[in-house]
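For reference, the chain that follows is the form predicted on its own, supplied as structure tokens.
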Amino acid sequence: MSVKLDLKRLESFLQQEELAAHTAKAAQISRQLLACEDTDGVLGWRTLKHSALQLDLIRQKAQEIRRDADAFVIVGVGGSNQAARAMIEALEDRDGPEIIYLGNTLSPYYISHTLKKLEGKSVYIDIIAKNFETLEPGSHFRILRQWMKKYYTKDEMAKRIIVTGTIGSRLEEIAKENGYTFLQFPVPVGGRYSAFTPVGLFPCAVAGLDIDAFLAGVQAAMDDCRNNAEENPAVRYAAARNLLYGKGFDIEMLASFEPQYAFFAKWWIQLFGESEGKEKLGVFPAAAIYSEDLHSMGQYMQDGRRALMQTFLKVEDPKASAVIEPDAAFGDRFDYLDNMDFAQINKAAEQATLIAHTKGGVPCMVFEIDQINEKTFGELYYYFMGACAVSGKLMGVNPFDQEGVEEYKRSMFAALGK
């Protein structure tokens, strides 16, 4: 596997026997989740058969957009764009149209400035909404249609608008009424579990990413979770973090020394925050990108309240090099860095942080990742989804609903006169 989990730094926080027993319990929950009938219609993410739909259409339409578009606008909020954005923003060595994001804010400043960025460009849009009742994508679809009408005929708009929603939804009806391309948002998959459905796959294909390598990573993690029930990273991570939660570590910091994971961290925060934050329970998810955040949050991590656990995303091969050349004549007193690669410097800072935070009383778990690429993204997404499902069950909450989110929506719609 290209992604592994190292828990050896937990030895001073957890007894080996209790971790083994809790891992066995987590493994049993995982087996049940992977084998049970999906009576509630929420487990479609377990297999590619029920999630990675319409691959031929995705490839065909993505090829057209990559050929004809200057800008591709992804319109979605939360789980409807986080996974794709995390990969697209991380894997910048690609070609194709500019990727622009809407549907994720109600800020008039952001919306108006984004529309200005589209002026003079060949534009395609993808509206992503599972039930097409969420305010952000619905309102942004309307304002984008109004903008597009100024530049395109109805037939041209039909070619340039893609909608991703559930079969039988109003969004599918709109697609049929207007001739838009319709992609399925699988009914038994929640937004935050939709990374390897058309929700995530289509934008990544348009961006020029290798969706076959991505799906190969997903499948590898799926097989690992089914074939190695107590040894896979999803189960071991769920067991360890749940044990730590029971000992009072109720805040988790996801940290990486690679800024490429900045948007992945936002996806991870949504996954665990929306899945576990119920019934006054749940680990509070936070994230930091080091070394920058060491100069702000580093003090708290080292000496603040000891309610923190930390999960690192550690990349073995950064696929990049930046060597510091000697410059003795300048006299800047950094000669100890002569001929040193920033890959070495970054790893030294990472290792020092792990040591310091562990000694300071922060339990640290480490996901070791070969490289940041499509395959390892696929593995990470599936492992974290599996871990989240198991962790929620261990806590006694339903990891697949989000009634708290629905409550704010009801209040907002009432305020707007719906």
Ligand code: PA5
The other form holds:
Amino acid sequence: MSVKLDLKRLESFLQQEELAAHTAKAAQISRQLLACEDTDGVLGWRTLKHSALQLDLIRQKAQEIRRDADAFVIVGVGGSNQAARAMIEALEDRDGPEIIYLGNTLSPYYISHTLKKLEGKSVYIDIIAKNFETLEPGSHFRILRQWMKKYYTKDEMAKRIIVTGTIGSRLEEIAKENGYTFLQFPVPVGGRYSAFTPVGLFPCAVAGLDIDAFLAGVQAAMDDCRNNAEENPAVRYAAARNLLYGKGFDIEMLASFEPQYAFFAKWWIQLFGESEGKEKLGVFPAAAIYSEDLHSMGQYMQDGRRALMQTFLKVEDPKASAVIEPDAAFGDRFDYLDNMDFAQINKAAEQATLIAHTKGGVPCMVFEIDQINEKTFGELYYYFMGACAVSGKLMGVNPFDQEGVEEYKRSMFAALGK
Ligand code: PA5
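Output the form predicted in complex with the ligand next; the form predicted on its own has already been displayed.
Full complex below, order starting with the chain above.
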């Protein structure tokens, strides 16, 4: 596998026997999850069946957009945009259209500035909404349609609007009524579990990413979870973090020394926050990108309240090099770095942080990742989704619903007269 999990730094926090017993329990839950019937219609992420939906159409339309568009607007919020955004921000080749995000805010400043950015450009949009009831994507779709009407005929608009929604939803009807391209948001897949469905695949294809390599990564992790019930990273990670949670480590920091993972961290926060934070339970998920955040959160991580565990995304090969040339005459006192590569400096900082934080009382788990590419993104998505499902079950909550999110909406809709 291109992604591995190293738990050796937990030795001073967990007994080997208790970890083994908890891993066996987690593996049992995982086996059940993978084998049971999907009676509630929430387990579609367990296989790649739903990813295959309309793959040809995805490739064809993505090619057209890459050829004809200056800007591609992804309209979606939460699970409907985060996975694609995480990959695009990390891997985008910058040859295709500019990728722009809407449907994820209510800020008039952001919306109006984004519309201004579209002026004079050839624009395509993808509206991603599972039930098409969420205010942000629904309202931004209207604003974008009105903006597009100024520049495009009805036929041109039909060509330029793609909608990703569920069969039977109002969005599907709208697509039929107006001739928009319709991509399926599979019904038995929740937003935050939708990375390898058309929800994530289509925007990634438009951004020029290798979706075959991505799906190969997902498949590899799926096989690993099915074939190595107790040894796969999903189960081991779920067991370790749940055990740590039981010992009072109820905040988890996802940390990486690669800023390329900044948006992946947002996806991860949503996955665990929305899946576990219920019934007054749940690990509080947070994220840091080092070394920058060592200069803000580093103090707390080292020496603050001891309720923190930390999960590192450690990249073995950064596929990049930046060497510091000697400059003795300048006298800046940084000569100790002469001829060093930032690949080496970053690793030294990472290793030092791991040692210091472990010593400071923070249990650290480490995902070791060969390289940041489509394949490892596929593996990470599947491992974390599997871990989250198992972790939620270990905690005794339903990792697939999000009833709590409705509470603020009730007052907001009342205030808006819905
Ligand atoms: O994971 C989830 O189910 C949520 O975060 C949704 O993805 C998010 O609320 C957006 O929902 P929708 O696609 O229906 O607009």
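Keep in mind that what you see is a predicted model, and the values were worked out from it rather than measured. Residue numbers count along the first chain shown, from 1. Just so we're on the same page, rigid core means the largest C-alpha set that superposes within 1.5 Å between forms.
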| property | result |
| --- | --- |
| H50 C-alpha moves between these two forms by 2 Å or more, core aligned | yes |
